[in-house]
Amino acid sequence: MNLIPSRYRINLRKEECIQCRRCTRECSFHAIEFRGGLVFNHEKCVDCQRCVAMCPRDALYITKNENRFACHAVYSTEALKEIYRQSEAGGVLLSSMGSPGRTVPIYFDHLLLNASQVTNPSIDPLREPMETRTFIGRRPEHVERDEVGRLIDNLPPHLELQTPIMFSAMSYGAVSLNVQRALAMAAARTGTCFNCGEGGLHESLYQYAANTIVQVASGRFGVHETYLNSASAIEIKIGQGAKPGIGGHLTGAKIIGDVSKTRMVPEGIDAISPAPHHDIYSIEDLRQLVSSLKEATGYRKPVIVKVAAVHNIAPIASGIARSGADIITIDGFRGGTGAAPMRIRDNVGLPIELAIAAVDQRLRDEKIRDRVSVIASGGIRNSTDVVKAIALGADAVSVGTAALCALGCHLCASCHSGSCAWGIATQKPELVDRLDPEEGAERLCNLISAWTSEIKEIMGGMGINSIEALRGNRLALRAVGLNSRELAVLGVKYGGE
């Protein structure tokens, strides 16, 4: 009754295998053992591809298990497996990374970009100026001059980004310190920012203050005055795309050594962030926290409010803009996470494309768009997604899963196990050491450089020479395969119109 077929099968080309046993040492999930020969525990395999990548003879490969239950129009094999697992264990199903969104369209894939032709010439990014630099934060309401006509600097605190791409929040504990080091170094070299997440900031990363965003979440883990002042911006995390409306949970097994010190919680004790901030139940309460953080940092740093994309996100964003926050981060339901209840991850929230378009239009209608910048997060996969997100109304984007993939992640969705074979979502020293932060930083820099170059090429083909001119320019987009209601929310015309 309890037999649940494994998701994957480990396959061996026996003629290629030299019995070096490297696969047994590399598999952190103990799916491969040596007992006089290689023995495969298929039920433990998560398809992390570590054994495949490290095999010197290309002798291993992973396939999906072909065994399946009886066909049923309603109950798929996966649905049955989940029922069997819960009937045996009685617990909540957990998973990691972003939602696969099997039945929800990826709207980026239904949007096409306009290109310049005869009457609106394109721009050659190799020979003409192309501005990818952008400034994130509140814009001054008016220009002031002194008695002799010189401009008075009344610019509120802001972030200056050389590229409209930032690294999303990933906390120390959920990911290893080597991951955060790689992100911090890459952010400094490319002129952007990384977000340390809600787990505090390790003291070795204070040197990257100019490229760091620190987070204040409901648990207030690792939050103190030095922490707040060791960053270029402060983010109040209300919610995240992978699990809107619920809090966070880092298991005690990951709270060891410096993780415990940085988070300011005892070793081995679960760190649980409540679902709500218990001092925020209204926009007025949010305004008070925003003001407190600005006061604590001498009004020198912009304050960000991060919320998940939900059905009433437009009025929520309007309230946040009026709370005194300088930036709003909106996280779509495909945003990644270290651990989330599977049912919430796959069924709560909205795709980021719909949320960004709705928020941008609402803020424009209320004539408060310049009070805040908007950052799109959750489901940004490549440079065209970046361009489309900005054209829908974002000022910049934040990427998490794509950055982890650059560091070696293979999306096996087992972050919550703490046994990441690539040294990313783990605190086990022998696994952490598998990720070289210098090499990781180089790979991240290459990714950001490649995306930025492609953004310049795309904008040049559109006849646009700056991120500012692209922001909210929905005339540069056309849609295919969408209905009239979706077109109305996105504010985009159909292809051919």
Second form
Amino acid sequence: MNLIPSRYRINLRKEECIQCRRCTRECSFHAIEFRGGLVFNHEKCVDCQRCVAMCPRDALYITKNENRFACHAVYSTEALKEIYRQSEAGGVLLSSMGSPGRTVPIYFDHLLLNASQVTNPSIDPLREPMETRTFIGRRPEHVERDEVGRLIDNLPPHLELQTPIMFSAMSYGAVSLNVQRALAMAAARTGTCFNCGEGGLHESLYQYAANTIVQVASGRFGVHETYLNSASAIEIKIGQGAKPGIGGHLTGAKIIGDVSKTRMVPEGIDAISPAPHHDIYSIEDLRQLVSSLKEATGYRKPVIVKVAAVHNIAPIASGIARSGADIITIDGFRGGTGAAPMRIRDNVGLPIELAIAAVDQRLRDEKIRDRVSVIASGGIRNSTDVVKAIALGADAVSVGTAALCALGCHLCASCHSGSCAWGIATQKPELVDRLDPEEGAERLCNLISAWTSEIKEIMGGMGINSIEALRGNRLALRAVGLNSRELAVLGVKYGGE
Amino acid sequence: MSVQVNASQVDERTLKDLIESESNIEVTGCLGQRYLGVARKCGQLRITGTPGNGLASYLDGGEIYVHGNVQDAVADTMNDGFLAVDGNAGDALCYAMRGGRVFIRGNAGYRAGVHMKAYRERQSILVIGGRAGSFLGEYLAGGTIAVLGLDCPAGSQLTGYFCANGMYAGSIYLRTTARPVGLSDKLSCHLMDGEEKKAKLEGLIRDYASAFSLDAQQILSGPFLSIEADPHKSYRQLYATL
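Swap state to the form predicted in complex with the partner chain from the form predicted on its own:
Complete assembly follows, chain above in first position.
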């Protein structure tokens, strides 16, 4: 008996198939086999689309299994499958990538952008200068001059980004080294930063230090003096949007070879990042870690504190801004992950739009907005999401899922299986080889430059010629389909107001 | 010949710069200055007085000797090297330490040795001469913690609550016959016999004793409990994938 039917069906256009068997070699989930003819194990298909993309004749296509359970408005087919699965396996439901959202609104889709008409001129970015460069970090509170009136450079350490889009933290272990190579090369070429996550930094990536953010999380894996000094900024990871309040758990099976060496943990033994940092129980303790990291790096690098967007995010951000941190990263509800308990992923946290608006407003009210830069992440899908996040109060954004999609990810949410057919979320050598870092870097560069062009065009239309003039500029936004509480939190007027 | 500096006569930045630039330095009159010896890689640093929080964080080599007590978050994420404290230590000692040795002559506060680990030639070692507070060795992922209960009556409790909760690798040795209160059932705890003590503790205790001019044989003659993760009871959560 099997209570759970397969999710997908593999379909073949027989007249197109030339029996080359490429699909059988490409499918890392063993859903397609050759036994005298092609055999489809539909129950193993995760809809990663690798076979479809690699079929030379376009002979394959995947559909949803049309079978459905009795229609019930409360107990959906998905809800029933989850019950069946747990009654069978007795375990915590595990999934990956970002929350599919279900009934939680995507506020970006309810926000519309402004454009100039008649009374103020729009700007053509192809003909006039348009500044997307932005500086991330603390701003000096006072202008200082020497005795003859010359400006004293009292600028605290900061990141200079050519475009306000960074790559989110993804650790070596969760993703393959080729993914990090592609991200590092693309960051260097586009003048932005990638983030190595909590898995240490592979020595071959030290050369990208100027475009690297290294992470210090609760497990402190791979953290040592050289690591800290091989980056342009250091991020203390408190939480992440996909699983706020939950630690990390990289299974021993993924800790092999260089992953073990880079994390500095023995091969084959689980690497557990505790849910909290056990040396941080207060803002004062956080301040201590911020300070010790600055001491270890000679006060030459900005320190970022990354938190998940949760209910009290505004006072939390206020505390972080007072901890000596230079940058706050807020990771929203829709942020991705290599593995997370599904219930946590789908039910804990806040959409990034609400969090960023609440934090920006709180920091302004307390007159400490310039003490920190704010990075928004978690569900930034395109250039308009970038513009809207910045208009809501972010200084810049970071993207993880979109970057992986540029490398071939099709959001099948099977990262935790370790069998990623695209060579992204896997450590199996034959799969890792599928991703060419050079080609990946080129695709990432294309994506970043395409978004940057669109951002320039949108800003030009608004009559704004610098990304810093867009920051927190909520008058550039109007909402549709939201209630008055939502408008109040977002600090945005309704369309037509 | 080492450089000598009186911490009360220079500002904190000057003191740290001096410590950074000198490979052999002696600091006297230390009064709570924080983050001394952070990420230091070599040489010898001697401190008299009370260094503040964050002493020896990310320590990467060399030796630090403290004649006095130390405060919180000492040897945080220490990677290598040696720290000896002829006094007591505050909370969160040796958090996430990966390598090197830390010897405390007196007691340690809460959360000592949380998430210590080991990797290849790096084997983190923490020895506490007196007692330790609650949460000792939580999440222990490798390395060795020893609590000696010197000057404590025989059979004393040497740790507080939640000792070794979540521990999944490494070893904890307690020089007493009293099992920690409420020890998790996922851990195994046994009294070591002479042979096991000799194999696992002799080198460690000799090292420790010589740092503080103590009698190693006398320390070794006491009873030792050994706490390790029970390999049959892992913390692995059962997952179900859809």
